[in-house]
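Given next, in structure tokens, is a single chain: the form predicted alone.
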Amino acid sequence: MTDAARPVQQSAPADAPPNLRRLVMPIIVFAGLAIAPWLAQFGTESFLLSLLTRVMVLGLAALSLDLLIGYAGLVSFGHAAFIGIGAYSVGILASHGINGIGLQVVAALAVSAIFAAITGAISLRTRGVYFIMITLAFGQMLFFLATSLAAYGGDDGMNLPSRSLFFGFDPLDNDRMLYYTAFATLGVVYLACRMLVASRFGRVLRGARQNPVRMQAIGFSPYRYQLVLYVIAGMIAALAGVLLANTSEFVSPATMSWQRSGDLIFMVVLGGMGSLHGAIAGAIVFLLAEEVLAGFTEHWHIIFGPLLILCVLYIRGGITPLIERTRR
């Protein structure tokens, strides 16, 4: 055995603990969300369940955006449009008496996939700031389309007659059941995304983000892989829109505004890009901080804005990487 070979053999066990440590944060995040309803019964349960359900729903949307930003380097400023597609799928179908969540989810996924395929095919031919601007333009196009739908509330939005039904039953009317439905959806999607980014598909995307020319030279087309990822991310965000409509029992164009897209980007950056659970943690911190500050003053934006800027300046890489570095 040569001296050069020895470090290679010794590196495997040395790498194992860091790999295990990477599981600690997602376990903490999901364990905390799992026991939250039990803790909520000691406070204002209905309010806390509603708030935490909204946190998980937007965490799901942020996770889908992290797929684009963290693994493909695609900063979309129109991602909230897919949340709107999901929410309006519920609202429009419910207004016509179709309350089954199965059909609503199928409609949301189908429409979001078509919209993502068309807009992605055009947007992905651009790069950098041009990609940001063109996704923003598509998002705003959908926003103004929603405001013009007078039959479905127009600019004022529309109330849902009821939450979605499961085979004629209404378990989602129970706030705790809605909470655990959002929790289960978030958990399943998170695991599926972990498998996706660890697969050959994910490795090609990471390679294309670092050096697209080299990936093309070895026979991979980054454009095709990125387009598939764009469609997947759009469908996940639409699923979040279905849950958001059921949480608030209200649908409006504000669901798909550029401000919402900006919030999602900030959640991803705040939590840590390219980890998936970082996006969920970012959504938790973002929405809870927003709620706490709003309880102190109606001018909470004045405090919230500088606070977010300080986080970006002094927590480089995001909250979850900072916690993981601190634990070492």
Second form
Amino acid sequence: MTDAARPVQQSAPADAPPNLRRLVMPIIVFAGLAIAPWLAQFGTESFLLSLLTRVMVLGLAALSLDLLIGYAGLVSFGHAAFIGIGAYSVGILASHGINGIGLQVVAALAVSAIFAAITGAISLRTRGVYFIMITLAFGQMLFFLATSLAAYGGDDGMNLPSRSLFFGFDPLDNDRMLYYTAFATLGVVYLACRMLVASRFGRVLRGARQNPVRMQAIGFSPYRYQLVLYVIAGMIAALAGVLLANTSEFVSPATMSWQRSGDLIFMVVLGGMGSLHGAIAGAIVFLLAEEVLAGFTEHWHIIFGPLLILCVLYIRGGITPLIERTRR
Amino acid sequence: MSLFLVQMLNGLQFGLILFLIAAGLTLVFGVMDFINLAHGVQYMVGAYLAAMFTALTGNFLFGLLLALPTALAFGLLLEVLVFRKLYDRDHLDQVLATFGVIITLNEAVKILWGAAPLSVPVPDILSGSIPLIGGLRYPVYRIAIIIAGLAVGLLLYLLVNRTKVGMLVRAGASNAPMVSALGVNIRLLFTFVFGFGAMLAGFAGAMVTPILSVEPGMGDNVLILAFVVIVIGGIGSVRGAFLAALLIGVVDTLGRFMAPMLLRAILDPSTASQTGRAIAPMLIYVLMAVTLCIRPAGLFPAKR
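Starting from the form predicted alone, produce the coordinates for the form predicted together with its partner chain.
Now the full complex is given, and it begins with the chain already shown.
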């Protein structure tokens, strides 16, 4: 372990200046999100707060997808399923009177870990486009399962009786508290993921992405590492689902539709793959663009779709690298 | 028993519609290694065009005949405007850009024809039903779909296996760079394949207008099913797509019909029908997962 880690430490000082520069964007993103509630009071506060909370929650999900796409080259087209697991853990437990957030989070993490372990073990046997398709298939399976849960709203989804409780108290009923809960979660997960991708574990994954054969030749089994990463990413997305259910106080199969998975991929690509904060920036731009365009016309998709195509065709590498490049 | 036969026929009909969509998708993927999520949109466009021309001419057959070339032209337009720029990109970019095309066209259809579903009457000549065994009857129109689907399947088989273009397409699906190196204009070949696939999907969409409602987003679910079909069948293989489409069509239709019935043997009726409804739509995805697990390249891979 320490032997393998040594070259990492040696190369760190040489990277110092670019590392500093790489810190600027995340600091801007998080500082902006930290002061946003203060700015929101000058507008329609409850609307802005709930919008920004949703932005951070989906940013959290996009961040976990970036672990898969950006660091391991695994394009999962079923990532929204994990958000759904988190949301339904809250919804189903709450409808049985279990409102404590602790138990809901544990359930969400456990179920998502099991689901990720099983589906990941199968999906990771395939490569490239087959991986895209099989993750899509598993996502659709869960989607149809949710639509047939007649006891929990079926197609229409269900309203939550209340937001989750902390030991019997209801701090999350306050929109600002919910906002900062999401903010703190995002911050902690972001830092943890930064550490994860910088670790030996992360380096093995990046190596496996660039040349799996060579990684195997020097004694690593990429499969195991990728499976662990898949489970971690799924659990983070489930955590986002728990927060999403609390934000909208509503759970429905639409949370895990394949279009939502597509949205998440777009957030990651838009923000710039493999930078983590890029995924958050992507979520911010994506959802704000959606909101602004929806303000113009009810047919905002007709503008949004071509914008998406143009982004893919002409902004290669995403907006974060673009901004970082122009600043230099 | 005869109810079972009706469900088998429904499954066959559904499978053939899926085949018409999956055929173009699998060839486009096989020859150009291009994931086209917007293929389902072609199906929707075909349906809308057929509905529009049928309303204009007052005759379903004329509607169908006008819809086909228009769907073809539309497919080629999309190819020139968007898809052509994506061939050299990775799969991720292709998925995203064609995802954008879906969003755009679903909304465009909503603006042009409204969000409410349209319906097209069954043409007089094909209305009514014929008797099956056991006093049950089966609609003539669905029989017509089955016949049309089989005819197109046969035509496609002859085209792919017995003509020069078909030979090039097959060669392109197994090794595109080599075909290109031998002096074949692979771009032109691809434009041909693409237009043909778009027209087949449009044909499928036009054929289902009398039995399904025509609505925005109708291509999305079909698209996912078509992907399941080509993944099970083996990407690039028309034969694989045909067999997998029939398999999926029958499994899905029979699953919805049989799952609640079979479960009734071990569960009480209301739980059985509820669980059955939950399990049935998942069956084909289970089938796909199992196939990929055992044969990661599908049942009849074109590439060797």
